[in-house]
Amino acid sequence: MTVPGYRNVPAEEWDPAATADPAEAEEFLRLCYNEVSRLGPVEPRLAVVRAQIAATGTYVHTTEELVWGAKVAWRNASRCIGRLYWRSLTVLDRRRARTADEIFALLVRHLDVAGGGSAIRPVVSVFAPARPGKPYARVWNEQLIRYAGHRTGSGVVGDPRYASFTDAVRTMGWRGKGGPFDVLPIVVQGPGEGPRLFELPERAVRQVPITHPELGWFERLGLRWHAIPAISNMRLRIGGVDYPLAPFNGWYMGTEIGARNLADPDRYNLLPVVARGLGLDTSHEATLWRDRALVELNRAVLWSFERAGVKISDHHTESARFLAHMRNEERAGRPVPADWTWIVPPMSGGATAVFHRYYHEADQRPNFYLDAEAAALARGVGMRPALVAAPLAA
C-alpha cells in the first residue's frame, strides 16, 4: 500500500463499524512478540485474540502490546523526520477515561508530562479504542495548543489557518482576547456525549517569546510560539484496533515554526515584515529578500528557544539524525517508510543530506492516520453549537 497522503494519495477510509481484522491482528502480534522477546511465545496469545475477535468483533491489547505498538507507530510514521528516538516515547495508557471531564484532565496532564520540566519529552496518551458500532471519544482540535484566527474588517488577527475553527468555537460561547496569539480552547467529545469546550490552564501552555540575537527591533514584533507540538486528531491503529483519540508530541524542528507557521503567506506571513525591518529591497524577487528574511526569522526561533531552555532542533542536525535512524533500521533488517515531501526540510533542503536520495514508500502498521472527518472538524466544519455546553474553566 502507498503511504497515506504521499503525493496526495488519500488514506484508506476508516469504517468505525468494522470488526478487527484477524489477519492484521496476527501480523502485529507476531511482530510484537518477535521484537519483544520477554513476552514469550505468541501462539497462546493468538488463540486468546482470535477468540475475542470471534466473540466481540475486537480484542483488548495488553499494556505491553499497547506500549510497543504506539512506539512502532512512531517508527512507521512516514512524514516524521525525528524518529531516531522512537524507543524513548512515553506511552500513557488512558483507556479507562470515559467522560469529557476525565479526558480533558488527562490532556492537561499530557502537556505537563511532555514539557512540565526543563526538557520536552515525546509522549503519546492512548485513550479508549473504538468498538464496532459504538460511540468513541475524540478531540476536534488539530493540535492541543494552537492560536486563534480572529476575523476583522482588515483581515485575520492571529493564525488564518484556524479562522474557521475560531468562528465555530465563538458560536459555542468562546471569545478570546482578540490578539494574535490567543490559545484556542479544546473541543472534547466523550463517547455518546456532545462536544464541549475546555480552556487550557496557563500553566499547561508553555510559550516562548521570539526575539533575535542581534536585531533589537525583533522584540517589538511581539512574536511567540508554544513549546509543545501535540497532534490531537490522528487515529492510532495497532493490530487492527483503532484508537481515535491518541494525542502525541515530539519537539519542534525550528523550520516548522520559522519557515512554515510564522512564514507561510496563508499563516502569519511575516517575511515581508522581517524584510522591512532588515531594510531589504523587496521590489523584485531576484534580490532574494524572502530567503534573507527567512534565515533571520529561523535564527530568531532557534535562538529564542535555546535561550528559554526549551528543546528544539535545527534542520541540519535533524536531517543527520534521520539518516542515523535509517542506518539503525537497515542493520535491524527493517525498511524505513518516508515521504520525501515531508522529510526534506522547508528551508535549505538541498543543503541537507536527506534531499539527495529516495525513500521506501509503504503503509507500514502500526501507524497514525488522519481521517477526512477529523480533518474537517479541525477546520471548524461540522461543529453543531446546539450540542455544546458553555465553556468550562480549567
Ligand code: ARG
Second form
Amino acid sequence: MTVPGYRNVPAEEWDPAATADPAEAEEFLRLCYNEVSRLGPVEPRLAVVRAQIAATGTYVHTTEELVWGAKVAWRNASRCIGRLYWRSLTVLDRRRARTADEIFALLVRHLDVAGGGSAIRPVVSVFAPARPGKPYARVWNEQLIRYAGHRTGSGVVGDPRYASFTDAVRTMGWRGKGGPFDVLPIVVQGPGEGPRLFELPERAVRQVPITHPELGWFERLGLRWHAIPAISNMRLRIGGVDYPLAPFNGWYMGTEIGARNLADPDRYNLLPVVARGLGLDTSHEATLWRDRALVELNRAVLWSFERAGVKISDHHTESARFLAHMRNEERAGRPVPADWTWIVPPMSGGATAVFHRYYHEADQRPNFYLDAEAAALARGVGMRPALVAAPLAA
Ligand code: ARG
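Show the form predicted together with the ligand, please, the one above being the form predicted alone.
Expanding to the full complex; the earlier chain stays at the top.
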C-alpha cells in the first residue's frame, strides 16, 4: 500500500511556485456547493474561478467556501479520532493580517476563542494564502503552546522533543527560566521578513497541575500540562489554494498527555518515576510495572483536567464517538479516510472498539499537510543562521 500520508509514504510535495490547479478547484467547488445547498448553483462560480486562475494563477475563496473547506479538511484528517464534531469547527478568517505583529495578536486571540471560557472549542485561524512564487507568512513552532527542552550536563530539563528548537530560539535571544515546563516563545515569520520571537501572555496559556484522585505524592512530582493542543505548522489546502499558516486546535484526549507526552522515553519519560512512587517491582518486565504506572498517570491526567474544569476526554469515549462519526458519514454516503496506526489509542488499544477493524486509506482533499521544511523548522533543524538575527519582541 502506498497512499500518500500513510505509513511513512510522504504526502505529495508542495511547490509554492505552482499556480492553482483548475481541476482541484473545480472538484472542491462542486463538493462545497453540493453539500451547502444555500450557496446555490456552482456553474456561475466555476466560470468566475476559471477566469481568475487564468488571469492571476490563483483565485480567492469566499468566506463560505473557506469555512466549509476548513471543516472538510478536518473531516478528511485521517489521523484524527475526534472528527465527530467536524461541523462545529469555528473558522476565523484572518486573511487580511499582514505583519508579524498583527499575526501574533491574532494567535493570542485564537487561544482566547479556543479556551477563554471553561469549554474548549475547536478553532482554526486561516491566514493569507500563498500566492504562486510569492513569500508567505509562517509560524515555526509545531504548536502554539509547547514546553522548552533545556540541555544541561545531566540531560534535558523539560521536553526533549523541543531541545533543538529551544537551542534555536536561544540563539535568537530567548532565555527561559530553565524549568521543566517553560512555555516556548512563538516564532513568527512575516512574508519576506526574518523570524521574530513573541512571548505569549500568561492569561492565554491555560495550564493544569497534575494531581491524582488517591495518591497524595503525585502532586509533589510537580507535573502540569497545557489545556489546548494547537498545531501551528500544517498547511491547509483547499481547492488547490494553500494556506501555509492555519493553526487549529481541538481538546485533548487524555492519552496524548498521559501515554505519550509525559510517558514516552524520548519525552518526559515518567513511567519509571511513577512506578517508584507506586513502589512497584521494576526488576523485570513481567510485573507489568510500566502498564500499571501508565494507568495511574492517565487517571491523574483525566482527573486533574476534570477537576480544573478543562475539557478533556478519555480514549474509550473518544473511540465510541469516532465510530458514531463513521456511521454518520456512511449514512451520508461518504467514505471515512482513517489511519489505524494513529486512530487506535496508545494504551489499551484492544479494549477500544476502534482497534477491531480496518479503515479506508485515502488522501482526500481539502486537508492539512505537514511539509518537510515546516517539520524541520519546528524541530529546530534547518534554521539558517542568516535568519536567526532578529531582536526579541515582547
Ligand atoms: N498529540 C498532540 C499533543 O499532545 C496534539 C495533537 C492534536 N490533538 C488534539 N486533541 N486535537 O500535543
